[in-house]
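Here's a solo chain for you in structure tokens, the form predicted on its own.
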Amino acid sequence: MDTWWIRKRDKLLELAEQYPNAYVYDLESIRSAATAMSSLRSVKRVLYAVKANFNPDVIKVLASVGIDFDCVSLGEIEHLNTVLPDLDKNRILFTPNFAPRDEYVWAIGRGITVTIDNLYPLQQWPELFANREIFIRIDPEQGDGHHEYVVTSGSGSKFGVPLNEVSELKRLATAAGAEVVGIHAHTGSGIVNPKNWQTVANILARVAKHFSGVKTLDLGGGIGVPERTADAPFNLQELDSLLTNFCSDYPQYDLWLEPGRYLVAVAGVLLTRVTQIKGKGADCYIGVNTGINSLIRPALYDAYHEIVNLSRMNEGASKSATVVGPICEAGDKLGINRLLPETQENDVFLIANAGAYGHVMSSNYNLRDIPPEIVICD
């Protein structure tokens, strides 16, 4: 494996002795793959989902490289007022769902641009959209993702104006003077294959067709990472090339996208220490320092996060376990049957890919720490 977290290994332990649990952020990596997404020739802007990971630290290594953000909360919002003062509002997308009305009184009044996610906004609110600029978010009703609860897309999913409702979406938008300029999908998580952002192109297209001002197409984000030693990294050339191609189609629309997860999760590891070590029957199970109140994806999502034992990298792997936190819950399993070297109580346990959506859903549950986020810039 070549990955930052075994080159900074050195610096991980260290940081290790002065906490006993971290989450750990390499900002050059951030600067890496933010690069990599801005280099693509067929996509006008991109912009950071802040949901994934709000470290100050983090999203202003993202604006310095040109990226911009989509938000879905107020708190967000101002949560980037406060990091970046300067920043221009023009350079944020309000994507809020199922949100109270002054939400988008709040963000209106401020000049942002807001996504409406389904027809009761120009139903009921139809005066806050007159003569406003809108972009509305659209179900390509297909869905992709490595757990139904990231699948954002299709009749099980709350997201999205429904295609069959385009016409009527139409109709309350003219009745409202609503203009709008951008349409917008996003239909899940963790996709590995790029054809699923042309497919939605496509779609998204199409719908543009019922609406003159239509200027931008927002594809939405959700582009897979590395899960496993084995796993081949997203092609981000392949998805440029289907795109450019239907850039050369539709030379009316710029499109955007959406990343989150891709952006951030390689850059972040959870370290922890080892409590203690319990067989019972054919099974083994290490216990360590923190569990799904600071990680809680492998429980929520079934999501799988690469652990290893940092004290002993150069140990062949030679037991099956399953790492487990000191939540009181059963589902508080980090990792079910991870090959690891033999290991010892205090031994620094790395979690890989907890860059993103990691500390922001931590908890106090069971009245424990949320671990601190550490930058390392070198």
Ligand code: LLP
Contents of the next structure:
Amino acid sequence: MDTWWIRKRDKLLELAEQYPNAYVYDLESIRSAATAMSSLRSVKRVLYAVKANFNPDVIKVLASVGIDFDCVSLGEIEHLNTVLPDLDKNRILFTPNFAPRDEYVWAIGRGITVTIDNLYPLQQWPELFANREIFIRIDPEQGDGHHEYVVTSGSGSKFGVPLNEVSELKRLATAAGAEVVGIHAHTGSGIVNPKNWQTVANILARVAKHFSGVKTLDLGGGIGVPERTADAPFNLQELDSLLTNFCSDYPQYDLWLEPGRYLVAVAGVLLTRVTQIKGKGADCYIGVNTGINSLIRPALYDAYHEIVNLSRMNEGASKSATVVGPICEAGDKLGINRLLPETQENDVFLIANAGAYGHVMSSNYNLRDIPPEIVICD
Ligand code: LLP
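Switching conditions: you have the form predicted on its own, so give me the form predicted in complex with this ligand.
All chains and molecules follow, beginning with the one already shown.
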């Protein structure tokens, strides 16, 4: 695991003097994740799923190392255009879900490639797609992910065209005068088994046979990152070798990936300070200055984020405590039963792996401030 925050501890402690709470992003870490992903031989293009973290400096560093972008709303596309006014529209893929007609009109009018993820747009608004090249999002009907809320394939999931509708989709696309040039799938988030993308690639190749104009298979994102120090890192080499085998069977297709989390999660930490400490029955609670308003993932998905007492990193972890925020919800817990050093008021706590789906999902609930985002470069 890239524990850059151990190397840069002094800098982080300095920042904690200036900000009561802060998200800190390490651009070096983002650059190195992006470089690792773009060097996969089997993958022609990597598109960053902007939803994971739309901080302007994060977007700029990714663009500078050749990463392209997957957007799911007009807001994301407009934001990209503001941050990178010269960005070529061909570096953007628009993959909305249940979006209103106007959003398709807007994106198509700007020459941005659009992914359609059900039959409805082709049935109801065929005129929008006449003489256009489009992508189709398929539901490969087998999903995975770190929590049921992030599994985006299979029954119960609202995403994608089911496999038994592919013939009808072909008929509708032809009738509309649209050319299907890409087949897309995104099966879930936080997937740790590289075989997932091999399976998806094979299913998409079967679908692609129905469309003579397909050049691209976009296998989506979802690449997991280790949550605990002891977890093995995602095996990118295995992914590359599985997909390289696929490419030798299907040299006619370019493979794309759409990672969000993999590129930014590890690069971000949330810094906060201890406010109060409390024993209650058998339990010990350590209160910190921000809670699920800043990082909702533990409450929403039961996600595990490593929590470290940055002020006392060299002291042994001696006590089990539940780390809670100041929000008026029983679920305002950032970490349950964590082994931590003997802690005192004002100690700086670091919550790791917070660069993806952290700040972007934060809120002012309880009228608590959203922590600022600070970017460090070296
Ligand atoms: N492509 C599409 C079409 C997506 O919907 C997503 C994520 C991605 C790519 C990127 O997935 P990633 O590589 O980041 O796993 N809030 C949840 C994650 C929701 C992901 C939604 N879609 C979390 O905090 O775990």
